[in-house]
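The chain that follows stands alone, in the form predicted on its own, written as structure tokens.
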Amino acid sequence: MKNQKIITKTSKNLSLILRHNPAVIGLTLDENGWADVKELIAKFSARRFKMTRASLEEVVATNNKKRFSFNEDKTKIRANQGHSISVDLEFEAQAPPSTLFHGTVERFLTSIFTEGLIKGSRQHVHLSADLKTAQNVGSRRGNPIILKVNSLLASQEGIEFYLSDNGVWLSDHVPVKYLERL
């Protein structure tokens, strides 16, 4: 799959299927979000467009956000985080870096500084360990606003943080008292 547009389209469709709506192609995920690779390829190819094992492996390997992972023997695949459907990704709470960042836009600030960072329709709030990633995330919806999260204090006070396989920090909720606009 040399065409970047095809890789991007395949990645977006995989995100839809593995993070939000596997039923769109008649696929079922297990309780931990894993899909059988052979079944995914067959059902994806039958309803969307041709996919081979090689093209799937290329999408997983070249996805700049590392959204997908294979299990050890590459018989199963899942999204690393960002699900709007209920799956148990088996994350264990970890001590975060002292500061994390969240990229957003102006129109969400009133809500954020009232309720804190909430997961909304997703399973977790997404945070980054570096400012540049937060800026990239925020810029997808307009002029980015970066929030600094005092994750060390939050963790010490009982807020749990998890690290996904692709380096995204996750939490169920980050209260306002740990947030600062940069």
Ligand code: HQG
Second form
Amino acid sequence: MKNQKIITKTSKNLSLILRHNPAVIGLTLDENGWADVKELIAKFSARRFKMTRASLEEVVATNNKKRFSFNEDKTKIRANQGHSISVDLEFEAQAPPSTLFHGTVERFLTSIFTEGLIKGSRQHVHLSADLKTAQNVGSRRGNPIILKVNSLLASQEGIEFYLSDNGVWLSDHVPVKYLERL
Ligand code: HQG
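Form predicted on its own done; form predicted in complex with the named molecule now:
Let's see the whole complex now, leading with the same chain.
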């Protein structure tokens, strides 16, 4: 259990560092969001708490949302999605399932049904292929409201969708006409 606590704490710190603020430990990411693993371990251990390659590998392997990935030779690591800093994750647009879902809360609905789904501080709007994930995402903020996205029509009409390495569907903006409250 103690180990699990450290893993969770490490994961939360990594989300902050690799998605939002690498400078907090004096790190820089390359243009594609990659951090050098040796440098990350050294700088993380110096400013946070002791991190080893083994503990980092465990975080990557066991993370419930597969938030992080190594490159092929495991010299670099990055977050798969969720960034607020500008990085190019090299996503290629691809055909989405005909329906996608977005979990939100009541207080955002007026604005969402005025301007569509916007990315806010993140680099993309986050969508899911399954209802359950959208429910969980909405629940982070209160009683979840689920929006159904007519992604088939949207993609036919030129809206682009991307799939992150950890299975999150992303888009730049989803206009109101493709949204329906469930
Ligand atoms: C809302 C977590 C007003 C949107 C989750 C959401 C997810 C609008 C909030 C991932 C709006 C943005 C992303 C508009 C959208 N007016 N509000 N026009 N358009 N919104 O956190 O989707 O644990 O950036 O409904 O599980 O909640 O970090 O996005 O409520 O997968 O890996 O603006 O973050 O994953 O909030 O969550 P967020 P999200 P991690």
